[in-house]
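As a starting point, one isolated chain is supplied in structure tokens, in the form predicted on its own.
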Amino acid sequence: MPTYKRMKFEQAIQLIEKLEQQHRLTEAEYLQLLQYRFGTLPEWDDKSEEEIETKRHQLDEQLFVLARKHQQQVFGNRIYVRGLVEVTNYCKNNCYYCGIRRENHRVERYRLTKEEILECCKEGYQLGFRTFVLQGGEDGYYTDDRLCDVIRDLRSKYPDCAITLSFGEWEKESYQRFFDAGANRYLLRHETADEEHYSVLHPREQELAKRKECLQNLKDIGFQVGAGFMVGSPGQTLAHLAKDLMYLQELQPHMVGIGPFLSHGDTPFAKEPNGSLEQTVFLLAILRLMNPRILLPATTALATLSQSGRERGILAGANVIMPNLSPMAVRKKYLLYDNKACTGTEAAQGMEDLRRQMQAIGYEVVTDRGDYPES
């Protein structure tokens, strides 16, 4: 386990500069940087709250400026949008943090039909979307055959589009079938890279080793792979976050989705405090410096936590947003956490609002595929 070392402001800046130049740190260095920004340090003992906040703000600004520099060197001021279709809120798993967990009997369950999924994507295509993200719980109704049938139809109708899946853990053979049917990308957040912490968040039948095996299988098959974790989840420490960063540094995924933990009233973590906006955007900027080419979403959870959360994510180096193309009738049923940000507007109006929000901070929404740049 990495140990804490006393640090000064100049040393923290040096670590950020090292990360920018080399795109990697040691686990101990990631922990030092996080402890300096978010820990209670001996250096602060003789300083006022105002002085401490000034130093932390200076550190943030240095990090964010460098993150934006690399974001814009690779992607310019382009923000990529993905059309999200929430296919099913049935799930066989019982993750302690999730609102659609198996044992939450207050959820009004639904499944979209193949025809409804295709209609959502048709609307998205007409609006200019060239990436569709099909997401859902681990629902036994959606077998390999049923998902492959949907994928093949989408690939036939929209050969110029990227198809992203996010349906949890499967055997390698199933992932291969999805890939062969025409899917390009797969999102599977690892949630935490520490086994003990994983057991705090999940029941015994779920294992971190299996999650990591799935991610490696997806990479081996040829998917563009997305991993990620929750920020501020129950039991999480700064050491856990340092371990998450090391795992992602080793895995080298094409996309990383992180967002603040947000509680849901019908889960065992109903009374746990939400994660931190400041911590989340700081970590987004670190991830951008770790891999300047990465596709990095400003998540709905960020927008839920703060009205300016999405914009702050973009200004910390994020470059992807996922507007919701799901039918209006089911959007409020797919609640992984309480008070999910939902405009209640149709997709076309939502896109206009999003364009204005991004233009206000100097960015342009684009609807092309926005593939991971290989070099």
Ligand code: SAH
Contents of the next structure:
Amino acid sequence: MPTYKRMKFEQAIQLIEKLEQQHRLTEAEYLQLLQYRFGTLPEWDDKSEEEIETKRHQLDEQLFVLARKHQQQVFGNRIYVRGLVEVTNYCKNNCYYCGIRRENHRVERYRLTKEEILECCKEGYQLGFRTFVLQGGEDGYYTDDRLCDVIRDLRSKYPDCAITLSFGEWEKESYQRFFDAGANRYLLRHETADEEHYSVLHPREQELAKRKECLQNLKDIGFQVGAGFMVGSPGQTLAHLAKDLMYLQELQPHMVGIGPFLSHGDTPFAKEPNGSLEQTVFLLAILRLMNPRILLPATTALATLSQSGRERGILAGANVIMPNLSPMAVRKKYLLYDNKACTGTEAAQGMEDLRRQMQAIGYEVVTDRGDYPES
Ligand code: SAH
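Return one more block: the form predicted in complex with ligand SAH, after the form predicted on its own shown previously.
Let us now look at the entire complex, which starts with that chain.
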């Protein structure tokens, strides 16, 4: 592990400037930056709470200004929207953090039929969406045959739209079939890049190595790939976060999804504290500087954590929002965490409010499919 160093405000700023110019830091440098911002450091000892807060606020501001500069250089003031369809909350996995884990017997399970999925996308198309994200648990009913059938129908009905999938881990052959059927993008968060921490969050049968293999396979097939992690998940340290950033620096995904961990009352992590807004937006800004072209959502979890979460995310460099297109009747059943926002501007039906919300902070919601800019 990197050695612990004392750091001054000016050095923290230098690290941010280095990241801005070179789009990469060493693991030790990421850790130093995170420790300076979120750790308890010896150099804080002789400072008052107020002085510390002021410094941290100044650091945030400088970081966010640079993140916005790069966000604007590549994307202008455009914010892309993706319509999210939560296809099934059946899941064979047992992730300790997740509300729809296999062993949560209090969930009312549902799965949408193909017709229902198509209906959601039809409504989404009319509302202006040109990317559909189909997400769900790892549900045995949705075999690759059945998913391919849905993908093919969507592809022929909406040749101008991007189709994004988020259904967890599959063999490479299945991913290839999804791709050949017409899917373009795949979201699979790595959750944490540290083996030991991975085993704090997941039962033994789930392995980080497998996750990484899936992500590599998806990339090799030609998907635009999204990885990512939860911020403030139980057992997470700043060193783990530095490792997450290093992993993403290697993988070079096209999208990165991060959001605060939020506890769910019917999981083993019911009593664990939520992740923080400050840490999430700080990391969003770092991710923007690591890759100015990255597609970076201000997630539902961030919007759930705080009223202004989504705006704060955008102002830290995020450029994607994923409103909910699922049928109203099932929205309250796809609960990964407590109090999940799914109405108001979180809902696809709240697009007008969303536009206004974004305009108020100087951004414009656009409806093109917003692929990863290759150059
Ligand atoms: N089954 C799919 C979709 C998972 S849900 C898959 O495995 O990829 C999408 C993301 O929600 C997960 O990757 C996880 O990072 C996040 N998530 C799950 N439970 C959460 C919680 N309690 N708080 C915050 N985010 C959570």
